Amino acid sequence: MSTGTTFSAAGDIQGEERSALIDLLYRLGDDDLMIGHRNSEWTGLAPILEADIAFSSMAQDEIGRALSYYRMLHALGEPDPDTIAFTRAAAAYRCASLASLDRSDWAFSTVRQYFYDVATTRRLALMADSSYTPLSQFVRKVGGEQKYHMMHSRMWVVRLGKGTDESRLLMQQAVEKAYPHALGMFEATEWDAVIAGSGIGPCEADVEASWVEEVAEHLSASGLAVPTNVEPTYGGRCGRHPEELGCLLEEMQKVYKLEPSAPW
């Protein structure tokens, strides 16, 4: 992915490369913030204590990553992280629909997390040599924690896919529901060519191709089938979201909006 050009700090990147980087960081941050919030909803409710702790920990990691992406945006002249997270209307968010859908049942949350973890793992690996130094340094730092997210979600897919007839059925239904939304994670924006051409990040088609291959292999090994003839659920990257996002934001932003100027 390297192009030989390096942008060492926010002041070094200008023009269309700067706009492309801002686009990418909003997508990365919004995805992590929303799925982190959804995962936090399992705290105290997961089927076993181990899973409860794991989902809570993953939610903390994901929200922490969102904060880091938002801080990078702030360095590029965008609003501060709290303003980015808690004051935008739904149409201003750039998250894929997979991240904002309701928690639903354990099978759906397991499949969603697995799909998300594969995409995140692949994307982080491809951004490790990003031409934007703050981004490359950050993704190398969080690669270790993401490895454990991946191990956890892969294990649960196998555990339920090869469990009982009921668990396999519920997992297959979850796969069918989540797969179109998962493909929406790779919706290209107008900045895709600039992001890839400048070495800031990967081409979305490349991430999708590696994701499809890995997911197909693991689902098959877990006794689950890959959906066929799937139409991707696009729209999130340009501000078109399912109704669930509006409900999530209403809950997530409520306390902040009571007194935006209060120190927390």
Second form
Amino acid sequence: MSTGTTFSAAGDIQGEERSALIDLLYRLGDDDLMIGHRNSEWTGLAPILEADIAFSSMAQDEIGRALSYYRMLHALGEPDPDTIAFTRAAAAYRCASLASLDRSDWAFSTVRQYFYDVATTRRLALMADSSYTPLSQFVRKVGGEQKYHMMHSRMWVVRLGKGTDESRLLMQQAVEKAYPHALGMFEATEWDAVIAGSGIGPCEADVEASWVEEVAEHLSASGLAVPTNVEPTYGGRCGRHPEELGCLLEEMQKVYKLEPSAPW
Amino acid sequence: MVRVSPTRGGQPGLRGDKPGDPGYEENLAAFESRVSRGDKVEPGDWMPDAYRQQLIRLIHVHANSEICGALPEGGWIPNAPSLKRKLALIAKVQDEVGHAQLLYRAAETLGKSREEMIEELISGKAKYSNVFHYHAETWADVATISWLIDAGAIVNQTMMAEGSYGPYARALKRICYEEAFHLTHGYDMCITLATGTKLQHDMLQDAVNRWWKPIMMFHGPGDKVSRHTDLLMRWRVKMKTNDEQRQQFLKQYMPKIYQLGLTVPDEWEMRFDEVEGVWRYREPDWDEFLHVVRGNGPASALRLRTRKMAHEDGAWVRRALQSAAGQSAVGESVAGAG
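The form predicted alone done, now the form predicted together with the partner chain:
Time for the whole complex; same chain goes first.
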């Protein structure tokens, strides 16, 4: 996918490659921030204590990654991480709708997390040799934690998919609800070809193809039907979001906005 | 010394562990001599039934307090005003949930199951700490809880960690270690607010004003009123009285509160008695304390409703996990995770 050029630091990348990188980092950071925020809504409220603790850990990993992506953006001349996270209007966020939808019930949260983890795992694998060195170094570092997210997500899908008739039904409904939004994660932006061409990251179609294959296999193994002929829910990558994101941002920015210029 | 296996499901089934049972006095004498030497009592050891029941009560209340304590602070995670604070607060509340898990396990070694304890919590039968019966109204409340309430908890738990029941003492050692981080996190938040803008400082002062009463009550009724203290101290379940703990807390934290430019409400008439070296204050209304911990605090109904809803919403998940199919599915999924 690469032209062979390596960009070892923020100062080395210019022009359309720089714009493409910024676009990619906003998508990665915003996805992680939103899903992390949603997962942290389970803290203290999950069905069992062990799952509660696990969701809190994943939320921390995800928000921690968002912070790292925002730091990379800051190095590229964008505002500091908290300004990026807390001051934008909804239309400026680049997260997929899958990440920002309400946490809903445990079935939805579990399925969403699984869909998200498969995409993240695939994406990270394809970025491990990114031509942008700060990104490739970071991706290699988080590969370890992502492996545990993946094991956790796979286990929950199969346990609830195969658990009882009741749990299978709820999981199937969650799969139907989340699937179009999951496909929305692979909405290509205008920078898709530049990202792939310069070796910064993969083209979305490649991530999607491997996602579809893996998800189909694991859903089937979990006794769940794979949705067919699904119309993807696009929009997130160009700033068109479900209403839920607006509510989330209002909550998230509430305290920050009391004194936007002060440290908290 | 009679050794028996740990029991489950609230049926101790031990022989001779109640006054009047054959051998009770002899076993009690041996037990008390061990305890006074500083030996740890382990789950399989003989223990008086009253000791078992007191410990179950204490650990259960402690575990419930961790669970209910996750709610007022957890509710503010979505509003945390920086990425750093958001991460720290999730980690902190996660620790509280982890403590509950650890404590329920410690209580299980005495014969009461987690399910039973959670049922008693949501039915309103079991108690939890007075401080979690109040609302966390602003972000500064989160800072105040993390600093001062966790500080109070550390005073209590560091002392309890030297107690005679092995599983509880060991759990508390680990809990105290984590609480020390919470305290640092809370203090850092309070320093930031206290030294921040006027709005931030006022917000913190307002929180301290509102929380001072629950904080003064946190270590429990004064020694003249407390019903449980004597027996607990003899059996080394507790090493300091409630008033001793309150004094220790005040000596450590009153100066720090003043250092931050904060005050506590005048009505408490707080003053340091230089001669006796103790803090003097207006005695809290212990009837009010009892009324609150019996489920009549400002946030009591909300806490139980939230816990109950979470428990009921998760019932289908627990059924699925317990089903044979759900359990056998684990091996394959992990094997396939690559």
